[in-house]
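One chain comes next, on its own, written out as structure tokens in the form predicted alone.
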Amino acid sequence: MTSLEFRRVSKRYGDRAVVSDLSFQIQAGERVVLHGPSGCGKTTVLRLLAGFLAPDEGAVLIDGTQVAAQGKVWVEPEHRRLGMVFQDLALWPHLTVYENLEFGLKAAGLPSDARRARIEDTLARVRLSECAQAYPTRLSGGQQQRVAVARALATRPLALLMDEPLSNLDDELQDELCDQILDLHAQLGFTLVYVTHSKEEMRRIAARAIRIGFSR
């Protein structure tokens, strides 16, 4: 089943064109890394995928639905059900931890006891159960990157959208993130979307590999 679509997606800022005639299908649950040199469109084609963007021309799908296409975004990101882990990870420094995970959840609609047990699932899946109350300052850079990740997934996304997620973090803390998205790929079933220019991540990362050229 296909679970994110391009159909010849095209998107300009000004008079340069980022993502031209762009086509792909991404089947659920699969692990995918787009990949390309820097500046080439990937990030701007994650953001077309949540929401944050609408597409000059071309159509974005969600499980075979139309939510973005011609200029215009028909379902609003909150509603695309997607988690984004974004490359300077985005946490909110004046919530805890524990309330990082919980806005989203309030946001779902979920009563208290659910967005309790389901915060307390998704923090000891990535290992921070002890780090609830901390506030993200608090945290390694590492500690933070797993909050990111836990933050996004907390809602059970339909899929998990990964901007460069460990581009700042050291060759050592980078393969232990790289095993626990795969742990966490492995449990929840989740389809994976995983922007990188390194070789190395796209090679631990992806079954398979979009490759995202510059447009002309």
Given for the second form:
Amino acid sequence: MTSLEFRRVSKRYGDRAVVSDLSFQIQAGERVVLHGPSGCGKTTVLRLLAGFLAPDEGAVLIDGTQVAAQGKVWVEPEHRRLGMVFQDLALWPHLTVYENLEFGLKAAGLPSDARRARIEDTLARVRLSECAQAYPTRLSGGQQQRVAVARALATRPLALLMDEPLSNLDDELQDELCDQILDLHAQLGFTLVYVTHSKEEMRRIAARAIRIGFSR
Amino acid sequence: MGRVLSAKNVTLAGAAAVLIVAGLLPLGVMGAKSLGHYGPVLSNARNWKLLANSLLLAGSTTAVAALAGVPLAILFGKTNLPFRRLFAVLFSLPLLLPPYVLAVGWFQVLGSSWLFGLPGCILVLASCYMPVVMLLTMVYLRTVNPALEEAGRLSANGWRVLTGISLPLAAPGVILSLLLVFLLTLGEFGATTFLRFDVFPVASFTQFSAFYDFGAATAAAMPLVAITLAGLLVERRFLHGKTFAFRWAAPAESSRIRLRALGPLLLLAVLAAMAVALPLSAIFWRGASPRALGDAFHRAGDSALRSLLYAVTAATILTPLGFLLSYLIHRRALPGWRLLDALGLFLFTLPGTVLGIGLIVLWNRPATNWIYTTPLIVIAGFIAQYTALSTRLMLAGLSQVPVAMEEAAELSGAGWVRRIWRILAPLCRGSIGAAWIVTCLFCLRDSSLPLLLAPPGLDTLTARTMTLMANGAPDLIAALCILLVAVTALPLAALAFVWRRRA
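Form predicted alone done; form predicted together with its partner chain now:
Below: every chain and molecule of the assembly, starting with the one above.
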């Protein structure tokens, strides 16, 4: 579990301020939803947390340590111990489900047996054991969603970032996956930062909500 | 559903017919003409030796181009190396020139003893065609969805993401580039003639130019047709369905590999100097005297003007032709779109000598002398050979424009011609400009087609230079190459001018 903090963070794309003087703290193990209208910078906040972007001003802290500040990334994404589910899932189409999960574990240097055990355990948690050798493009939308969650959790991150992960699914699947995400949070205890503009998802996921407004 | 004889269908079918008449018909006639002449060609031991030489040269050149091109693409496309764009441009320059210009340059640097023969040919052709591998790999690496790389960066460093995700996804582009280099080298005979390494394209060229034996020339060309066809079938077989859903996107800065710049930068500077600057500098050193340049202009000034005229005319035809064919392929607008796409690529990789002989066999008859005895036959050759270039560049642009944009115009009541003219063409203007410039440059650098096809007294600078290379003084040859570089620079200067004005 890990705590996350934005300290007076601003981010601009050219002349356009996307995030302006934003501050918040998320405690370890907390379940937080970032919400706000489309284009208000919710995804940018996640990308700043993940380390894909550096803030122009202010600082991003993980467990009290400054990981990015004043235009510089101090701690690279792979060293932040974060998992992320992307809006378009970003499953690697040339790798099987098993290999998608294995990629991060190999990079972490886990031996083969430990990798296999971890992958089997993670796939079982999202009820996808039978799909291990399938390629992602062969799976249904709901299954792909669960693979993305499994891949993000395989390395046992301290925090999980989710960027509107259910936006492309029908209501029934959204309900089912919301339950599954809550179950996984309860089982593994990670800090959850969940971005959505859906009030229903926010109601179901959020223990606390942070509203992101438009920057000028 | 539209009418069968709509403006759209008629226009697209017309564009397809142009490619078929310019490229496929000559090959068909050539195939028919070659029947009955295979015996002597196949029983000639020298031809087998030449074929082995060609395959050895093509294989070695491809290997060297891959070993240099892929790492350079990674360095320029995926790292934070300073001046990486400048380096990429520098390394791409040889692609703009006929390979024999580089051969002349290296000859000035190294002299004959080391350069002549297989190693020299590999050096020259690999430095000439390496940019194909480098540029295609860079393009394919750039089209990998950044989110796929960022997903990897959460658990792995940049190198691991590159080798595990980016490169496997770009592999179809790398393999395609290697195939192109192999086939382009296989058809090369200008540089190999200068470097005195006998290759197979010479066999059919000799039958045609020395003995004027059409039957034997066409039969001797057929093995190259077969190899080209086999190469493309292999590409279709192994790469079919392996191109994943790519999209153009800004490269993900988070997946850029951070280098300590100085070491690789120095290494690159040395490599660039060797591969590009050294031979070109040597040509300028040797040929840039007023006397040599004056002599070159006196002997080939008119050819230089014709080169420009032919290239500009061909590019101006190839650009709308490529646009229409890319539309046909992208929208699958007519049956056989897949075959048409394959035909274009096949003609692009076919040796110019083979295509040239086919065009002569087709058009050298009294009824069509108005084509055969005029520059039209050179333009027809350029259209056959380079339609794939304009089509592919246009496809890249067209695939960025959502189909809904055309559909919205259609719902507004706009006819097909108006939709093309007012919606799609303006949205694809970048690709249209790129297609014009690239095809113009490739027509300017082509030597095989003009050498075979240009009517007497109407040759191009590349053909004139090759003819004079046989017995011209080294100063004159170097000066002719400078003239060639200058002519090639003209469209690039025009491009730079347009860019500056737009900026």
